[in-house]
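We begin with a single chain expressed as structure tokens, specifically the form predicted on its own.
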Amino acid sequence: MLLQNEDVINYNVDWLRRFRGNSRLVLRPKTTEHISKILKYCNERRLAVVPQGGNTGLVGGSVPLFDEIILSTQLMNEIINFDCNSGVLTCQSGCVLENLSANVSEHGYMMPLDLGSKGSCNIGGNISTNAGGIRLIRFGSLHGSTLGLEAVTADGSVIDCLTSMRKDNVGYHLKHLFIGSEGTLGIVTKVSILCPKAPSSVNLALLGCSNFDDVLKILALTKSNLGEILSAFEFLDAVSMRCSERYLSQKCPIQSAPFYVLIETSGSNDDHDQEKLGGLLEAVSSSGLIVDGTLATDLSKISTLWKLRESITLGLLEDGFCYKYDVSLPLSSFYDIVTLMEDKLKELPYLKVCGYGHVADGNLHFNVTSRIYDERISGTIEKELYKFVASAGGSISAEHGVGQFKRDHMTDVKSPEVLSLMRNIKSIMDPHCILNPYKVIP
């Protein structure tokens, strides 16, 4: 339990420092057990509670918006099983991702998922607001990862969905409910993930393009060449690797282009592997599809470029303040939205303008900079941006969640009856809205 000001004011703030709460308590349980009875007794007594793991969220859905009870799930950080025979690891929600994918690399396997802030994420987070990232173009998202978990409801129940059974066709599948609703239906508090095997073949390839429509056609003609070996296809434009190199004080290793892509590659045999990328790269190359391009097939080189791709998020806070929005959006209008806001910012005190993400499922993440945080300029862009992506049938959130931030904006992609639905689940789970308030649905 912490109570004193100076040890709660972390857990009040988000990471990108644009929300701030005023709890004055923070509970750290270490059980399932001590979780239930912090819920029963909040529940009836009508005391707000919201949960929290690594508070490494950027929609504000992780930090109170009162005073509400943060109930933080780091001390639930235990590994409990790993099966090495199915591949099957179940651990508490605390858990580190970078801890966890250590563990299981030991036994020859890895996590299904890969994300940049792996080494302060919780596996609980991740599932709650059913985080992407790098490699769901290969292992598909955690509502499939996910065999089984043990969620505490409203009341202080303890749902146990833990199994570790591929297959489990009885019944309604509740975890469904638990994944990336944010903490508004329960609590997760342990957790089974189906992970895959770790690769003994992995080459990286970094491609630079004149144009995005080119970018387009090196990941069509990526699908095609690489088909089950493809593990990763991630693009940046320019600003977003000039971020990257600044930060870093690191060049790119190839020519200056206006796009850049980096292609992975996973498998087990380093000559097949090679041979089919080294097809693909031959066929972009002769296409005049890219106009420089690099390989990397020994580790360090990899992880050297995988840095690029890391290190614009901390690259664009060197700026001062970063507008962060994360989207989904058709590719035939994928990148259309950079250059809109370009124009629409223009009479603005903006400094940076960029996009970059996981091209091959949709997903953008869609940046402005400016030296200290501008109403005008945030409220330029939820205008534009939403509208764009509403007009163009996408999603406003892809991976980060909806939490506080976008939550009003919710009725641009929804319609009143999913709402109406939403409301109705959320008001037999939690009638007296404790869990998370003011988070999600509008």
Second form
2 protein chains.
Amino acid sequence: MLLQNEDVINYNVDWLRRFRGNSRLVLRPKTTEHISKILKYCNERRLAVVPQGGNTGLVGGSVPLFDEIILSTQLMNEIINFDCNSGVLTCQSGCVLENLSANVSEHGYMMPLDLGSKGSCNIGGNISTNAGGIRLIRFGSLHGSTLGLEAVTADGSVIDCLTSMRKDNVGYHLKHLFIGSEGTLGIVTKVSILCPKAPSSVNLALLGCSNFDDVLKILALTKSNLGEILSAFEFLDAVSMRCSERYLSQKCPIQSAPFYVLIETSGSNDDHDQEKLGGLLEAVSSSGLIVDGTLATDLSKISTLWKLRESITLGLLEDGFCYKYDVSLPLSSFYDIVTLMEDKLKELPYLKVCGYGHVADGNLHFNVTSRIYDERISGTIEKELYKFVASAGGSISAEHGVGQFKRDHMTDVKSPEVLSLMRNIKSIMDPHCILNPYKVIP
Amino acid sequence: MLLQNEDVINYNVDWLRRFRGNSRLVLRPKTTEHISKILKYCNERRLAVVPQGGNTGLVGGSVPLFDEIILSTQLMNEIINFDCNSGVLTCQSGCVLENLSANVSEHGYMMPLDLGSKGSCNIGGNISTNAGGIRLIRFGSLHGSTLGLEAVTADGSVIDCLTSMRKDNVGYHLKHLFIGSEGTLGIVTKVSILCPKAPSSVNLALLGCSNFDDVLKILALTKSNLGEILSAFEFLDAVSMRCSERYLSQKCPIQSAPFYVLIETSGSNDDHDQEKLGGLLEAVSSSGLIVDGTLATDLSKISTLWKLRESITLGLLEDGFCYKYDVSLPLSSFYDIVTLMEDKLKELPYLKVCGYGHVADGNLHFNVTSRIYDERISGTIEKELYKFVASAGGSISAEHGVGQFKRDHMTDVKSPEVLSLMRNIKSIMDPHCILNPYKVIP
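Provide the structure of the form predicted together with a further copy of the same chain, given the form predicted on its own shown above.
Complete assembly follows, chain above in first position.
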């Protein structure tokens, strides 16, 4: 159950290799009872604990700052039950998202979320960070899809909210406290998730357009034309696309353009869906909103096109260091920040500025690369970006969370009353601050 | 802003006329600032306050037990903004649901929830009780649709979580604490709600079937055939239908049957939807699952059919007194409880036992009527029903909440650890227990 050698190093460093702790102890419990005993022990002795799932987070939330004990859920990977009638999956929190997807797809269902990191991330970490991803536009956030969960608070108490009913309106809706609190209020041990039926028809269109205004016009037309079958609407700028092409050693199959959108439909009737999508493509084409486009209706081409979107992150990392930001913005000022930042950074040794993400959800992934980490670059970005986001009424973290990365900016965007309530909640659920210390709460 | 005469009586009695308080003071503030000042004053002087919206709740949550001050939000009925691009509605909490529906429908949108009480209930009350209703199957619960809210806690602190962004992953997701906590943690003053686009095609089928197993078979076929356009799947038993017919003085348009289902589709293409629905009707018909059926495609017939479902509650009340219960149950034992209860009640002077509700969400509305209220009847029901629900892994309140009605049963269904966490949260947000005392928390 413990490791005390070189292996420990991998648990100390985050996925982006930006944050590094010095823990000498990794515990890998297999059951809720183990976690309860560990936390009780640590709480009594005031030993700090960092919960870690797949360690794919992007804000330094799952690695220690100092010598905190790492509590990894990676051995808690049991699927407890899948109900084929209701589509409810119940499992331990350390299950890898992709494994869960494979499991439920055997029964004709799909997971309600899909992330680039699906091969490594754990469902418990997804829930603890309220991960978003490309299917949120269709299936909503994990606050809706998570029917129940079990979590252990700092003193070892097991909070059993693991219902598999779709509706339970009895007392406070405690599960939501654990969703998105990044392991600072408790460690999620089991979850039950409502899985949607897998679609029998999936189509994906990749379109290129010459300016961002046209992206927004396509979005409006997409909502009207595709209605209930729209399952993803993603955008990439040209810089993002070039990074992905470089990483994949593969050219984008359509003519170069300043902006690209990926539009996915998922439905229950192929003819209907293709008719709806055909109508959309005709509309965007006849309105002169696109410069080129391609349509994929078979799984292998769909998967190839999706790779162009999914490989941006890895492509960016090839430059050396990637400064990753994840914000919500109103669509009226959504892409302006990219142009603005290019201007602000122009004296500094950066390599690329790019934007991509879940435009239909108002969620921009803003990225800058440089050869090595340079504090002047991150300093300039953070000074400008967060000010811009706050003044536009956006959010400084759309789906990645706060972790240690954005903790100091909490006071800029949340009122004293809101922060005080957060601190009070922390104080009753983790009075000695042993759970994921130095994260989230400023 | 205050009343001190006979008017006060109406605020003291709940909609079912089961619970009655003795408050002599009703405050009707118009702004968040008013509520903040009132609560600060009351908190300092330890004066108890009952928040009240449309007073349409069914568990005695919105009326006082003793002489608590009633704080009605009915004058806080301002629509602050509707964003036609994003579909985000921002308004004060005292807006009546039906008025909001009318407002957003002018812009081609709809509210994500629809309730029988829509003509009176307030959106703040809907959120505070996490109201469900017939559209939950399609649009999910208010935990998903509510993008943000503003609430005032006991000491008058204004908790501003009123984002209109779809994603905000910064710190604890506090809004969820107010959703479903029935005014015991704070008073919701403003909300922002994500409204779905109004469908351009709506169809409704009413089917009669001879046993409950066939209802479940129809549900399974409906999910496969209708896929993404299914917007409601309700069931009524024959007793419920008779009550509704009596209240409406109108006969159900199809042949009598022991069970009925209402299946609604909402989509963006009439031809596609009718083809899908046609496929379903052919499937249920050729499988011998229905005894009769009718299809409505125009709004006036759709509305007439929906009235058969919506009028059950009023029809039941014509008997004298109605014992209303709202539970979640696994589908395998969903309707068994109705037959079981008929047996348990047979020596008592009850008039009717019936079941109806949101079967696709596992939500049964179980009702019994008698001429006048008789404690032996409610005693028998509660003894048997809650035991049955607990042993089946259901919930003793699916969508109505706890209020004062089910408070004493909380300890039967929630673990000591869960109850302790609820009490701790209450203690930091309302340390002197001035907010809706004697409700929810046992």
